[in-house]
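What follows is one chain in C-alpha cells, specifically the form predicted on its own.
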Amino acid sequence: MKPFEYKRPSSLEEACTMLAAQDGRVKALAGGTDLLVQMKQGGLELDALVSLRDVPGLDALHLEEDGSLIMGSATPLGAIENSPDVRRAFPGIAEAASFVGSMQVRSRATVGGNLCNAAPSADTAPILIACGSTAVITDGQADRTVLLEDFFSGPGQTVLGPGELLRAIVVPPVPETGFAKYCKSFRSAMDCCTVGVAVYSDFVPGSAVVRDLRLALGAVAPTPIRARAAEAMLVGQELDEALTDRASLEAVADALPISDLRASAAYRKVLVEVLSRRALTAARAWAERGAVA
C-alpha cells in the first residue's frame, strides 16, 4: 500500500473541508473494509484518507417518532442486524445487513460505506431502495436529500461532489399494511451477491391487493435498479400465484446483467425470476395469513 495522509477531524464542516481538497485523491474513512482493501490492492490510489470516527452524531441509529428510521452512515452494520427497533419495524433491513460478509466485517462495516462504495452488489441497497430511503448528504454546512435510488450514477460512483458526505439515511415508515424482504443469491457463506431482490409492498387493508410496491435489484445491473415494469403491473391487483410468476418473469426485463466470475448474464437473468417469485411469494403469504387484517 502506497504511504497516504490520515486525516481525523472533529466535525462535520472540518471532514468536508478536507474532504474537497486534494484534487478529489482524498476519500472519507468508516470501517474501511472495502475502501482498505482496494487501497492495498492497488486499484485505488490516494493522498489521504478522513477518518469519521470523531464526527459526533454519524454513528446514529434511532426510530422517529413517526415510526422513520435514522441510520448515521457510519452505523456499523451489526448495530442495525442486532437492534431491537430494527428488527421489529423494519426486518428486512436487519436481514440484509446480516447478510454482509462475517460478524467480525459487520462490527467495522458500515452501512455508509456499503453504499458509498457503490458496488452494484451492495446488499443494503436494494432493501433500503425497496423501502423508499432518502440520502441525507452534507457539505458541512447545510444538507440536500436525494432518493436513495437516485444516489448511484454509476459502478463504484455516487452523486456525492467534491467536499460532500453521506451524513444519514432516513427510511420512511412501514405501515401495518405494509411488508419488506430482500433475498440473495450466493455461492458460499461471506460471499458477494450473485443477485439480489428486495420487495416492498402495502396491501389493501383485510386483502392480498397490492395498493403500493417497488421491487429492487442489485449485481444485474451497473447501479441497483427498481424493476418497474413488473411494478406496475402488481399495483392495484391481487397479488395471486399467477399474477406472481408473469411478474416474477417480467422483472428481468429490467435486468441488464454481465457476466463475471460469479456468474454469467443468462443465470443472473434465471436468479431474477427466481428470487423475484421468493420474495413476491412471501409477501403473499404475509397477506394471506392475515397480517393485514
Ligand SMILES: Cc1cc2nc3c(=O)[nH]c(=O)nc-3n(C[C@H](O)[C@H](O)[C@H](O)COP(=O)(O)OP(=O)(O)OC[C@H]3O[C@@H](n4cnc5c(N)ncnc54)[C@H](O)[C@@H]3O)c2cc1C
Contents of the next structure:
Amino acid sequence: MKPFEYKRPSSLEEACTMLAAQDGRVKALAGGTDLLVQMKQGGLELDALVSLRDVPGLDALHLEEDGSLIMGSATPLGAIENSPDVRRAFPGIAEAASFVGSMQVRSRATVGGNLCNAAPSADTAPILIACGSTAVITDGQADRTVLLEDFFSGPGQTVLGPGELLRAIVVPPVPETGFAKYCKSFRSAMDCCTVGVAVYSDFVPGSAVVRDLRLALGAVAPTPIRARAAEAMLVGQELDEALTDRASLEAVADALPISDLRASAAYRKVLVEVLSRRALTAARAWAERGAVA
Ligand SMILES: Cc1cc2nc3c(=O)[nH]c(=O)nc-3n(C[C@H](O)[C@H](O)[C@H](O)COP(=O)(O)OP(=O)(O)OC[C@H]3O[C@@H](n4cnc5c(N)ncnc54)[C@H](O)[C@@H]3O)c2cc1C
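Could you please show the structure of the form predicted together with the ligand, as a counterpart to the form predicted on its own just displayed?
Zooming out: every chain and molecule, the one shown earlier first.
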C-alpha cells in the first residue's frame, strides 16, 4: 500500500477543511471496513485519510421527542443493531444493520460508511430509503439536507461535494399504523446482498388498506432505487394476497439488474419478485394481526 498521511481532526470544521484540500486524493475514514480493503486490494491510492474518530457528535444515536431517529454518520452498525430504542421503534432498521457482515465487522463498520461507499448492494440503504430518511450533509460551516433516495448518484458515487461530510441520518417517526422490514438474499454468510428489498407501509387503522407505502430495492440498479410502479399499484388499496402477487411482479419492472459474480440479471429479477412478496406479505400479516387497530 502506498504511504499516506493520517489526520485526526477534532472538529467538523477542521475535518471538512482537510477533506477539501489535496485535490480529491483524500478521503474520510470511519470504520475503514470498505476503505482500507479498497486501498490494500483495490489499488485505491490516496495522499491522506481524515479520521472521523475524534469529531464530536458523529456517533449520536437517539430518539427525538417526536419519535424520529437521529443516527450520527459514524455510529457503528453494531450499536444500531443492539440499541433498545432502535429495536423497539425501528425494528426493521435494527434487523437490516444486523445483516451486515459479522459481529466483528459491525463493531467497526458505520452507517455513514455503508451509505457513503455507495455500493448498490449496501444493506442499510433500502430500509432507510423506505423509511423516508434524510441525509444531513455538512461542509463544516452549515448543513444541507437531501432525501436519502436522492443521495446516491451512481455506483460508488454520492451527491457529496469536495469538503463535505455526511453528518447524520434522520429517520422520521413510524406511526403506530406503520410497518417497515428489510429482506435480504445472499449467497453465504458475510456476503453483500444479491438483492435487497425493503418495505415501509402505513395502513388505515383497523384494516389492511394501504395509506402510504414505499418499496426500495438494492443491488438491482446503479443505485438503490424505489419501485415506484409497484408502490402506485398499492397505495389506497387493500393489501390482499392477489394484490401482493401483482405488485411483486410489478417491482420487477422497476429493476434494472446486471449480471455479475453474485448472480445473473435474470436470477436477480426472480429475487426481486420473491423478496417483494416476502416483504409485502409480512406487512399484510402485521396489519391482519390487528397491529394497526
Ligand atoms: C468481511 C466484510 C463483510 C461485509 N459485509 C457486508 C454486508 O453484508 N453488507 C454490506 O452492506 N456491507 C458489507 N461490508 C462492507 C462494509 O462493512 C460496509 O459498507 C460498512 O458499513 C462501511 O462502513 P465503514 O465505517 O467501515 O466505512 P469506511 O470504510 O471507513 O468508508 C467507506 C467510504 O465512505 C466514506 N465515508 C465514511 N464516512 C463518511 C462520512 N461521514 N462522510 C463522507 N464520507 C464518508 C469513506 O471516505 C469511504 O469512501 C462488508 C465488509 C467486510 C470487510
